[in-house]
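Given as structure tokens, the chain that follows is alone and in the form predicted alone.
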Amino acid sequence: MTESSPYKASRRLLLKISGEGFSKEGETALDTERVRRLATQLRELTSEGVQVATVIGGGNILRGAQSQQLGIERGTADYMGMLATVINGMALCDALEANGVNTRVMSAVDIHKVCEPFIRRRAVRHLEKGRVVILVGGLGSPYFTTDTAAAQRGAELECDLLMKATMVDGVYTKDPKKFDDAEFLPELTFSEVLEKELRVMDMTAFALCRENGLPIVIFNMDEPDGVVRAARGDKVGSRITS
């Protein structure tokens, strides 16, 4: 941590990356360039002694909006998305394991071929061994987010930090994209967020962030380093706490 940062360092931090982090803009194809360049992030953060957990999307193989054209009910498209966020999940330890990073998939859907299966006190002694966990299937129950899903995780696995990688530098009082009078805001209250109707994630993964006094910081993926810049406590994105 620089001696700049207004934070403290994270010990053991859970990071959710959006499906959309695995590939180009307004591709759908695994980008293993980007995924390379997380790889490095998250090994550096592991020789610094943090202990990482990732919770994994998988909107660039199917998104919601596509299902719905497709007239796929809505449970099977969401079981649909969790096998999506295997595959990320897999590219990713692959990429880790290249870097000389130990790794454990898990998943909270039965895929024991490729995956272990999601069980806590397994998933804190990876994490304790150094080793990234990664973790697949959402909840392995339709009608939840990843974002949700990395909210429980995130409490579950006694986390310091949650720190979601977008496609945005963080939050905003307006989409940036569609209002040019968008303001950025670098630094939030949980009550905040909840008087200004800030769309941050779903309101089913702010709560469990709330009630269990998770930390958020929400940060534009490709930001240089941005990955282990927030994990030490640096000024990227936007910050959430109580």
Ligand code: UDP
Given for the second form:
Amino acid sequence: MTESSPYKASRRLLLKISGEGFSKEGETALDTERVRRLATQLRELTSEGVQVATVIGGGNILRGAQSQQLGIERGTADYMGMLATVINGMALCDALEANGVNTRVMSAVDIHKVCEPFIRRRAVRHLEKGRVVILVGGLGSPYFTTDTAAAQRGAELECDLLMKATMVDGVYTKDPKKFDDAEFLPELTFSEVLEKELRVMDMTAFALCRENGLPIVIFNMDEPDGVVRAARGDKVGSRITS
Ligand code: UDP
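Okay, that one was the form predicted alone. Can I see the form predicted in complex with uridine-5'-diphosphate (UDP) too?
And the full complex, kicking off with our chain again.
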């Protein structure tokens, strides 16, 4: 924590990286430079003793919600989406290992040639040993999102912070792309989000964080050193607490 950090530094965090963080805008191909930048930040955090678990999205490759337009059954499309997260997760694993960071990829979907199955106690052990735990396959069931997986795993692994790296700077009173008078909200409570009907993540994910008192930081993944600064308790993006 730097002296000016207004929030408590995280000791064990859950970082949700959406699929967009793995590709250039509108593309599905991997953007290895972006993945490398992320890996460098995670190396810095682990070298400081911060325990890092990360839930990986797959929206750059496929989202189940696109099933109709693709002419694919929803359940099948959702499993395809879960497999997409495995591809992104393996890319992050490779970038981290190349940077000298020990990692374990753990999947909610059985795919044992490329990663371990997710087992809570094992994941905790990896974290305690300083390995970055890369969680792929979401929750392993259709009709969920990786945001929900992040909230669930964040609670299950007793993380003290859920950091959601996205393409927006944080939470606004309304959509800043559509409304010029949209106001940025750097600090919020869970109740305020509900009262003002703000959309910060899907409702299942949000409810899980609220029920378990898991603070959330929502920030732009392109913010320089955003991951490191948010974890240290600096002012980055929007922070939602009890
Ligand atoms: N998915 C799912 N169950 C889960 C997690 C993910 O069915 O527990 C599927 C769902 O189709 C989702 C896709 O995987 O659209 C990719 O995940 P997501 O859309 O959450 O990725 P992101 O938006 O973070 O890139």
